[in-house]
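Next up: a single chain in structure tokens, the form predicted on its own.
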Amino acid sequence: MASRTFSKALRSPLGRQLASPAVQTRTFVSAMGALRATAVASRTPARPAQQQVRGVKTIDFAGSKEVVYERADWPKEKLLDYFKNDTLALIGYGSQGHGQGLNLRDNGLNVIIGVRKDGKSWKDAIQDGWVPGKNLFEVDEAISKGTIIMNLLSDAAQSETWPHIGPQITKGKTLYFSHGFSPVFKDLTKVEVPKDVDVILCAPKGSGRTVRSLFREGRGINSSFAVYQDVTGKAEEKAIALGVAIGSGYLYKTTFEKEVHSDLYGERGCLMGGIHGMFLAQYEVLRERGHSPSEAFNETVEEATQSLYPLIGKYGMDWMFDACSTTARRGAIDWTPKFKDALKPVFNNLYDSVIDGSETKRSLEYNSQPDYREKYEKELDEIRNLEIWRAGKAVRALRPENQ
């Protein structure tokens, strides 16, 4: 994609500073930064001198208003006073049990994890500095010590295990989720939860490495969260609560339903097996009308990830056409229609599988297999296999950090 013209950017005093003597010793990929950190000021309005403080509020998103609560209105002194009289209980180790459960520990709450003796996760957790005994139990005995049980088992063992688990969750007890999945479709998983517990949810928007690495930023994760069941009157501020000890920065309300079907819908679409989808057809093309490797790879996959994708993170749809070329623009602006008109029928097609259960149905079959890692691991290594992978490996080793 050609880089956006310099005709208007030299009029500016900027522009003309660049093409001034002093400093046409700057490279083009400098000069550019300067021109776009200056483009991106001059569309940032300015902030304040002092950071405004926040708290719960009404936000306009798109002309339909919302409740955003934050972590500035759950201090770190609020947050141990709340759970003072409460033990959480991590019953599961994986992604999201990892991330949760160390930012958990680190907010000072008090914390346990419960998992499978001398297991991989047993293992994981020793390794993150649990100690057994003392935070690192079995799950039965994690279980009765707790008075929150945070269910972050996979989605197929959730089910696996509930015959076991389910008459664990005694009266006086709360049932924690980071998924819908098992209650909404419990004509599957056969989760059936207690009438006489608070049922809530908190879904962090990406995965636990990243609630994470965000939480050790002190920047925070946006989470989703939902009540299932309110038995207390409370579950929905134990939720919102929950939700900033795990490391959210901002929290927006939703339902278990909604979350379960936005949450396969999209990870299913634009998030991974879509955008893997459009990845493979735009390479496949190019290299079939005789496109090296290397160019074809840089064209789909580089540009899109390294210079396209954050800008649209960061200041939208509209910012990224902005700073592309004209020819560009007008090209990207003229196919969308094409490819939405072409997509949306999958996408409609996709939603109505989510809703079904054809998706947790099939999710729970496959996953639930003896031999599901062994499965598992040759579909990926035929993804690693992938020519668009291998050479996109080879691109990325010439980047300046890899070096």
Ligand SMILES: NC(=O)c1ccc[n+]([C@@H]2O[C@H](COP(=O)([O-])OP(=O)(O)OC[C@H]3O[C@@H](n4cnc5c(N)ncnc54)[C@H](OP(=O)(O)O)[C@@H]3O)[C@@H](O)[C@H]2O)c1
The other form holds:
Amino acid sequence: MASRTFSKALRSPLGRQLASPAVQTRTFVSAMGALRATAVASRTPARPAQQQVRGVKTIDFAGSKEVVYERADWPKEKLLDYFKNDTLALIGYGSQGHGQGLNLRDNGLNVIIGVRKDGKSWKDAIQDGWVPGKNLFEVDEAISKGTIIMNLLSDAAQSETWPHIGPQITKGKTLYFSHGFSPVFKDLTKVEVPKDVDVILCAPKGSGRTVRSLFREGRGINSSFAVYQDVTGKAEEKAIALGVAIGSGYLYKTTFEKEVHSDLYGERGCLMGGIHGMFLAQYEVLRERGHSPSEAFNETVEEATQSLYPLIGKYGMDWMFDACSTTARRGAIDWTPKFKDALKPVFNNLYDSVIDGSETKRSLEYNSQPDYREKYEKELDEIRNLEIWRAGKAVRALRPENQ
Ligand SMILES: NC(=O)c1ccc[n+]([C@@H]2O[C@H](COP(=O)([O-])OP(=O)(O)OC[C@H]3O[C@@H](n4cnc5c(N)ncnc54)[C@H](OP(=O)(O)O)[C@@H]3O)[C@@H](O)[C@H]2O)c1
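Next, give the form predicted together with this ligand, keeping in mind that what was shown is the form predicted on its own.
To see the whole picture, the full complex is given below, headed by that same chain.
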């Protein structure tokens, strides 16, 4: 069904138009592009009018109106002026540190990195052109130089290091996070923020690698932003400006609580845990009913990731259903409520486990163990060696680009 779906979609005139890169990128193009977008819009399915007009900030999301902030409001000169008196001290150089740090540097801002000397991150930072003594320092020195302290250590490390780092966040500095985890679950993390500093958040909705790659493509990642504590009266504006400076295209307002609750829930659910569980369940039934590994894999993962999920991402679920055979469509629509009813109690359990702190406790306990990397590598190895993923490796090896 997969190849039929995709080729059918592309064969149709509408499909060809929708496959045009011009259409897929146009919400991020500037005034010049808006002209082209207007022409293209006449050939594409109806979308909320607000998304096609620059400068309109209130967007109607399915009947719920929200203010959305965008990169176009903060051109580079404005960012440079806004942060002209600031030193952004970015603590930690892992996935987010790398992406956000390089974007800040490319935007021309005064950014320095603070990491453990001679650790992996220190070496990675040097590889990326940060210079010890110039814009690469040990953590304490970077914090002392910084006016905006961007805590991008892993969440477990934020808790572990807080007794040492917390007292260094003195009046006049701003404390920035990319996750609400540490302050929201302060009973568990012990991250009690100082009362006299602005505490803000910008959480990119994707990995640090994507923060970087979308920035380099001239686009920007969707991020949420929030204010936990506003002592200057300028915390919200600072969060938005910083969100743009790190490479966000669009910024959605939230709270620290909502950000951490939805994020922990989503990654355990549809984004990663839930989808892996569903792949495994479908694959195992196919195998137990006599299907070959390749057939079970193709019907479970390959078709999903190579054909159908990208279509959902680009055009929505209804469009994807509409591009499928009548047989596939009928069955999918019939079975949707059965899956929803079976899964909703699991999602409710998961949400409860997030808000009562169980997920945070588990994460802190596991990730604080001295041998957590070895334990995690063992688990990854078990996943890697599952039949489904070994079959997947063989299927991917046949792709022309891998030959
Ligand atoms: N990754 C994502 O997709 C993502 C997306 C959105 C938001 N976030 C949030 O962004 C923040 C950073 O996450 P991340 O994924 O970028 O983290 P990460 O890749 O796990 O980076 C960990 C960093 O913490 C440092 N570190 C670990 N333990 C330390 C310790 N005891 N003392 C000093 N430094 C230590 C590491 O340095 P060494 O190399 O020296 O060990 C490294 O620089 C988190 O709040 C996370 O929830 C992440």
